[in-house]
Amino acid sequence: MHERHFAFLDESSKKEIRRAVLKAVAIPGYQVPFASRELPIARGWGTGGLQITLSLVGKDDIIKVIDQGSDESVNAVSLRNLIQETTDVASTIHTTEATLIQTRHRVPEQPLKEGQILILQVPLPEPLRNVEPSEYKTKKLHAEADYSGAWLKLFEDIMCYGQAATGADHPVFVNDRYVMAPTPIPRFDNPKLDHNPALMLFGAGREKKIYAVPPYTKVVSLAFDDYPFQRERFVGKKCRLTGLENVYLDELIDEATGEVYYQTNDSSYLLEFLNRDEGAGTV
């Protein structure tokens, strides 16, 4: 009879992944190779983040899974179901209640706190890949802290477009040592990585890499002094449902009227805000 393992992975696999995580935490921003396992989902759909989650989750943990700001997207629901079916742990949509938060493309709007672990799914962990296709050479560049290619790419963007052309995954400098890909989070979320009280882990299953930003670590987005880093700006725009302005907004179109409107991208933050207002109105 087939043995059913807690959290799907066998214990040897989980130990190997935990060792990679410990090394990643000890060397912030450094990409640690690991033996990425096969999972019942396709590579590219979050296997790296899922393997970290399955290796760290315990029976007392509370999980939250996000996909592009939503707890109810197909990817988020599928991953959450797999975690729960193999662990029986509790889940939540509330950021403040979760101990493990697995996410794709967003850092929650609700500030994280000490003791929480944010696990990000990573499609392409190498920030120098668009300037150097060779894995051997990128490893050498990281070892020598030679990031002239990343700076040159940023300079070319400014010369061509007047600003950085990175819509997402804008590279960051971690702990004054390694340039790191923060995954395709919007530039709006980059400042949330700096001195965050939560542990942030990054898993790339397809590329077989794990890296980390420990709590309260310095993280600075790459930028020139005369062209400072800028987040996405939503000047003059606000969430149609809540009126919130200092959040990441989705641009949507009303199918009935054709009107363009904006809505808070983080669905759980949006619901919490609406419920809080509704509760205040009924007192």
Given for the second form:
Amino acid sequence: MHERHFAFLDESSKKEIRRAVLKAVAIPGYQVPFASRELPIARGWGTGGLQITLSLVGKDDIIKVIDQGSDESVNAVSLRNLIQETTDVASTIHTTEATLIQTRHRVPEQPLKEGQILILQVPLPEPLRNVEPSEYKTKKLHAEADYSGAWLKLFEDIMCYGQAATGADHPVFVNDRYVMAPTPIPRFDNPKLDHNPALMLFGAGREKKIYAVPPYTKVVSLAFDDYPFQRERFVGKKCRLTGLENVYLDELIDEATGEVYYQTNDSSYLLEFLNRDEGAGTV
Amino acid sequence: MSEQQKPILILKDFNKTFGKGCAHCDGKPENRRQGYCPKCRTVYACQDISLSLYQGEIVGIVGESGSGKSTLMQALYFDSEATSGEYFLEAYHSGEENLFLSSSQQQKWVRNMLLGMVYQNPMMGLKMNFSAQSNIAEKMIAAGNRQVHSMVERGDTLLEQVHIPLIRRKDSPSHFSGGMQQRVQIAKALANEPPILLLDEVTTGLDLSVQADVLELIQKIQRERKNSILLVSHDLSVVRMLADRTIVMLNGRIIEEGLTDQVLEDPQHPYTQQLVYSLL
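Switch over from the form predicted on its own to the form predicted in complex with its partner chain, please.
Below is the whole assembly, all chains and molecules, this chain first.
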């Protein structure tokens, strides 16, 4: 029989993490501290997300793991293997089939639906950290809803670069109460957090924090009145393989010709699109 | 007699102690030696300080290092909590609510809207790695402004007033000279046009010509805007130049107060006499 626990962690650890998740869901955007466990991978490599996944996964779940949009990168494959080896659950690359989706730095292009859980890996959970180094003080600022620091950072960007320069991790205001770091997802994905039918959980293993955006929660990206929030724009660019325009594109360089081309970042979405005619009905 | 003017700031019996106190020193000022208890080492930084500030008035606070001047200023700006005392501002609920007992959110509002602070050390008052413009905007953002253009415009006006060339508005104060940093602090303090300015040793550490510059600037601003100013300094000439009234502090207590000329020309307390006569 199995020498180890189902889903690697012992039951009391999973219970503690689930309690933190419940509290996070009850207070959208609030960072709940939890006792981050040791795992066979180093902290900072997705341990926060992994602990949430491991503590929530059940035998009937179907998991999907993506790393910056790709199901096939080394990190995604390794994490998926670890989860499967310790649970024997099924996995998929299709967003619509998955019940638990662990992701690093992207929200899938395929819209999520009710009942699905999106688990994001978080490197830096504190949106005020770059203006206030002290955790004691940032906790107080959250308590008092004093977010001038986050606004100040945006103002400074506009001063220096003429626009909001947050490449990723553009802060959002959750449920009209907490300012939250959406993890380094591109600004392109920020609007997907707003009123999303799926539950979104955020786990920071190294920083020992869990937070959540429950289904259908109001999420607004911070922006000044006269500098509205903007997603990355790919004007006049489209995916080389699919011709898609309304997706997040990777910029690639053809090594032979030196030519710049663009390709859909979400690999499963790309595959599904390419296979749509052949395997009609499977997607 | 004409109607008496009401002070816009009233401080009553303000105390600030660092330490728990003991049976020897609690409530027994006679057992404290120079502001601290020789038994439990509790520091009585400010003891029973009462003062008032009127519209358009500059009050100077002088005293040696460690006499409690900066502790007093920090409490007035809510940087540190008062141990006991009452603090009223006419502009806040008509001066009927003791601000020391208000919630920290209310204290923040008062700090952003009614007070402007210039610290002796610019590191305390400025974000050294943010541009001068952003430093000034911080106060306006805290007051709820979400319009970049209006904040930039206001920042430009203020920077011009404190004589900082606009080509340097995007530079961070860490690249500024000490005098310029002080002037950015003054611009920041003025951002929301607060009725009261708290200036803590604004010219200390600056060379004489820059000192004169900064003092002239303060005087000009005060004349134009009719701000009330509480000015801490251990430099008597600064106080002589700016202050209408002067308060002398020693070991956490006010030992003498009156019109500046009166205090400096005819000091009553032995310490004030010593202070005045030791002027070079």
